[in-house]
Amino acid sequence: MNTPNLFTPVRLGAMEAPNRIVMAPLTRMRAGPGRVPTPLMAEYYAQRAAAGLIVSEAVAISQQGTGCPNTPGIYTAAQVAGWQRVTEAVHQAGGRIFLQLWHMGRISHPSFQLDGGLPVAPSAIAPRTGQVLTENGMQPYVTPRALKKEELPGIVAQYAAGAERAKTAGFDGVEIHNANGYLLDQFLRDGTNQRKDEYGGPVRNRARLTLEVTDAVAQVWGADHVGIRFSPGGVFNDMHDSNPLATFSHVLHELNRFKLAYAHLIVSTKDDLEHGAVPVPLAALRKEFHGPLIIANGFTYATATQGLAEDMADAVAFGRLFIANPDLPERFRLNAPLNALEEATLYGGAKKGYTDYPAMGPQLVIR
């Protein structure tokens, strides 16, 4: 049997990926009035449309869920309309597009808030670091809400319809966002669930919401349709959980029923665990889950190949070699100098260091 590398097809559920390099989500905040997508990020994405999959940035499924300007929805019609033309122009340049849905939690602020209201979040705690980007500058946080057990339908709900909405708009499917400190993510670490009800407690509870919301969006796309992304070890947010193997162990066993398109993890690098990342074996993780598995943060064409090789996952997401890189796999299938990153630029602003990083020209190619 061959090894698979960066380059070998791979099947995601009902996708067949011409390659296993994945673009990241990536937050790049530069949606329109509205969090309306705007032309730009058409071309931005379709840019990009050699990836195996292209996985979009956090979209909001709620205004609730909100929680930073300038980043985009799937709540309003004209939203809708903003994502098929994204989608329109990854299809037309051979790519396949997959949203993000994102409910922010605690991570949100008042302002964003319908009437001014608190942030949600499983349990009244605050983030213990940090501050909140709003449209006035950096804030505090504020102390959340905590959601009543009768609210928490209303939460799939919002999850459900925006996978119906990422539908209509053309997507190939959705991912489920529950990494990086937000609701689910919230709902899953008993750092930030302490809740007393059947949503709290063992893991079993803690990721009954994570369930619940996956079944649901399963039900508009079919469950090969639908990914779901992990930060297992991460501390970004303020998160932490007592034991974070056995947490996600069980969440990614239990998700085995629904036969997902994959599991997406984001795994911690040495940098992570030196800011206070706890390590959890990928390798374990790997046995608990049994469909696709794409793993994150920080690869390079050898480490990812490297993975591969190992079997540590199907595919590898890229992200800020995405983001300067806008022909990435053909750079790695060439062996070609790379893009430097333009820090300035990742949030916020319009075309420079967005749309304008330079495709690979005949005199940069080494054969």
Ligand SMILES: Cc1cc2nc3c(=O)[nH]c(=O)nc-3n(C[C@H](O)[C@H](O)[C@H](O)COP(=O)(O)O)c2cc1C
The other form holds:
Amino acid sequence: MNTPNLFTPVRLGAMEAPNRIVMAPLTRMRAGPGRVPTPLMAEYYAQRAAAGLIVSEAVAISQQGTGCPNTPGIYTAAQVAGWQRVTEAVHQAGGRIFLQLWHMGRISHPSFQLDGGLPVAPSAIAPRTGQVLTENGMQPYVTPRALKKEELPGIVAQYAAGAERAKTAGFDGVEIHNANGYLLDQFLRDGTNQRKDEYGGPVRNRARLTLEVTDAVAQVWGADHVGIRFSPGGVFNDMHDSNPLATFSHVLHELNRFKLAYAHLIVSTKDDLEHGAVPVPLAALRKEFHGPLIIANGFTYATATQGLAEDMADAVAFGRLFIANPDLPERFRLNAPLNALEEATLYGGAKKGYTDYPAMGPQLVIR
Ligand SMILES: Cc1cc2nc3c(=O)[nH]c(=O)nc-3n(C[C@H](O)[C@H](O)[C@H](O)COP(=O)(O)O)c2cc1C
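Having seen the form predicted on its own, can you show the form predicted together with this ligand?
Once more the chain from above appears, this time first in line as the rest of the complex follows.
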């Protein structure tokens, strides 16, 4: 087989993506009241429809799963209707879009919870660093409440219900958010999971909730429409694990039983490693997971092309480059200059820094 590059089509489960340039999930905090996706969000995603696959920003599966202002949900009829506008716009523009299923667990705050209750987590352990952005500004984290074992089927049911509603909303599939220190990552790692029941202790127990959620979501969609995202070396949201290589090797290996559309790994950059991230060799994880692999974090056209040529992964996700360049695949193809990212408009606001990054003008074709 010829060496694949970013423009080689790739099969991700049931989907044939026309290129290997994935738009990474990106929280932009521009949902409307009631966490309803807006027409502006439809425009934003449709502008980026040339991606082989768009993964939506993280989407709360329940009120309990929320913990950040102006992020969208998928637990009310109005939210489903809002997402229908988004998926229609993306499909009309020729694209494909998965919804990222999100429960924030302990990274929430009582002000987001029903009746001001405590956020939930595997164990009553608060993040040691950082603060939570609430509707009333930054607040310290509270110590979450440990979920009772009897409550865990309800958590699985929240993911299944989110998956079901994503189907109604017209998505092409769903990505389970098991990365970046949110609920499923909190269960998976021994720094945040100190449970004494069969959901805590050895890694086969800590991975149980991830596997149950994957099973439930795969029953809704068919496993070939389901992806899952991990951040094996990440320390964001005060994550730590005594043996991340063993943890992530185990869970990726166990996921083979489902034949998922893909696994999506956030790799650690040199800069991340200098700031506390833990080195977890990608090659080892690639061996454990037998399905399509997407990698993300800090990739450029050159490093992504090299990564595909070296078979590090089957596709590469781009985050910040896609924010600033709605027509990123075309710019890559033409080796055209890239727009610079504006940090100040990443989170919240309206059009500025969202839908007003310019696409290239019509190209002069010289034959
Ligand atoms: C503004 C912003 C929002 C993000 N939101 C999410 C998110 O909702 N879900 C997620 O899994 N990762 C999220 N990430 C991480 C990105 O998906 C991606 O892994 C990261 O930006 C590194 O890739 P890049 O160097 O190509 O930007 C976010 C990153 C940024 C910069």
